[in-house]
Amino acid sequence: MKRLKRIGIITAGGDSPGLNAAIRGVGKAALGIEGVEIIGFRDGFRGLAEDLRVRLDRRALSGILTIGGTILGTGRDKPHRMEVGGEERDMTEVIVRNYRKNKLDALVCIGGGGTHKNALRLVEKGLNIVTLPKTIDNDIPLTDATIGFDTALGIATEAVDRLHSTAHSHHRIIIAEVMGHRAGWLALGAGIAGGADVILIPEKPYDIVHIATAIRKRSRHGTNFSIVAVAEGAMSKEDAAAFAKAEEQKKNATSKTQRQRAKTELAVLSARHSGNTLRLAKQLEELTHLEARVTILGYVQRGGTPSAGDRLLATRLGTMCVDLIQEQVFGVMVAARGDGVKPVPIAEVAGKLKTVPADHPWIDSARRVGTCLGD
């Protein structure tokens, strides 16, 4: 068996609670092994593209495990669309050619759903690649959990609970858009555990009137406010039927002109869902004759200091990568199942989305205390 000598890190994607843990990890890790050196790539793919090195030894790794963020730096460039010199380049060669140059025995890959589809282009150029699943979307297949999301999910749940005291005392419907564009683990999981009274997420496209008839009924009882917890995916029966619409004419298009005039549709609706959480405040408002107010929490979710369970997990992930590295097993996502981790591979993660299923657990408890869930 090959001796290990060089690994290399890069953190892609949007930044999360628990990368400079998953980092750590990592690198503690192979550290701990006899002639091993770590070498970080800062700002993600691009970092690979311009040979963006930093040593990554002991003191570097040190006092890193509680800072949020990461000391990596991040990135969403693709290696095969990278803007170089003001024009879209293919930069996939050149980050193998860097790769070759470091020596590098393996890269280590720490992202979301569109790092595990960069790093698959890269397995398939022949390079030795382990991913770690992070987001605070938690929408990877095919692992439990990922980085960031525990952290996120204690945060939104925490707004939600301090809105419940603005709400009770104007009676108003407090809505809190929280983050989610294509799955509704966080905003769901914010929803019941911060006790809110309706709960929005992209699985599910709500009815207005039925929302409001919810609403109204809990007026009709004596509480007079409702907290409401929104994925910014989220959107109505309406818009679902729009988008589905479109996207069935881009699917089919026969033509150029076809095609353009889908994605047109699509850029269309998705500008004007951009501001959906302010017109569902406005719409509920003409039906319950309630005031509401929006508050929308946005990048908070993913800062600050990562939570015991995000930095556990990312120390698990990280230290079980380097064991799979050692034993020359290339090509996979390191999981988390249950109490320990597996190694699946990349190519069943990438491009593939982990959504909210309609009979999930959580689904059926906020039902069975009375939560509205828009459908």
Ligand code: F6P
Given for the second form:
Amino acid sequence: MKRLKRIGIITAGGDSPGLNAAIRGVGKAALGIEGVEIIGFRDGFRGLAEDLRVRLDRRALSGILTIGGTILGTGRDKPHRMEVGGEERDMTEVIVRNYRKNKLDALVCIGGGGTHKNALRLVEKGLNIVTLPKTIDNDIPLTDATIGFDTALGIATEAVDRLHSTAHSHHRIIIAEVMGHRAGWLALGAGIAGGADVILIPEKPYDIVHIATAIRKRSRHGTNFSIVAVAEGAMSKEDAAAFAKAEEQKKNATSKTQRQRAKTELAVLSARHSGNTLRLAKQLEELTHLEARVTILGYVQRGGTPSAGDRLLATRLGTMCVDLIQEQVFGVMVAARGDGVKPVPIAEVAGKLKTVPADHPWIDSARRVGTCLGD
Ligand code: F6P
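Cool, the form predicted alone is there; where's the form predicted in complex with 6-O-phosphono-beta-D-fructofuranose (F6P)?
Full complex below, order starting with the chain above.
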């Protein structure tokens, strides 16, 4: 079989700890094959459109394993809707041209949900693409794990741990907001590992009265503090119903006006939801008569040194990715399966989301240690 010599690589979407470990894994494994070159492109798909090349030789790949972020830079640009010179343009053909101009044999895209949708578009244009799953949200289907989740889980767990002593000292409710708009893996994992008393995730719309009852019960038993781990996308049953109704109206709209009305309603609901954690704190203060405070963990969860688990995962996926390229297996994501890896078609991943199933063992364990899930 012909040896593939020129491999391009990008990191796209939100950054995650472990991206550099993945670049290094791909790069070192590729450079270990005689005559193979690896070319980085800056800032995700924009780097491909603007041909922003970075030479990844042994020196560039050295010393990056433990460093957070990505040496290539990243971005959320979409090839088919990219802002160029103040206007939105379809840059797909430009990207295809640059791929050919650089004589790439393959392109590795490391990213999350959006990256997989974008990568699929380029696969459909005939590019040889292999992806690696990366996101602190852990919401990519068909893989056991995603690069970045383990580190973020450690950071969020430590935060929940630390909030216990201050909540206890002041007899307060402390609400820790954890990242995760549509999937609650991080809030659920950190909530369980950190011993949160209440865990709220997007998959389980909550009833504020149930949460207040659980907190009051703790007070009656002499524990007048509580820790609530809430995913940024968690919402009340009423808000979830309002969102579902607007989504339904958008889907069933038969005219432009109806569609626009539904879209406006969704935008209003989203804007209102952005203050949800602060609202939750106020509601709980009123219902429990305990003081409540909010800690938004935010980008701290994505920053800094990757955990040992993420370095290992990124190195495993990165090195195996080079084998798939040399075997000319394209249009696939390198999924983690047990101790090994499995190529799965990007088409089966793109546009899909791995949310927490209602019967997931983590949910059962959380309930059995007495955690309120708000439902
Ligand atoms: O997708 C990963 C993620 O960290 C989400 O958990 C979070 O909601 C989002 O990215 C934030 O994205 P941005 O970097 O665009 O603000």
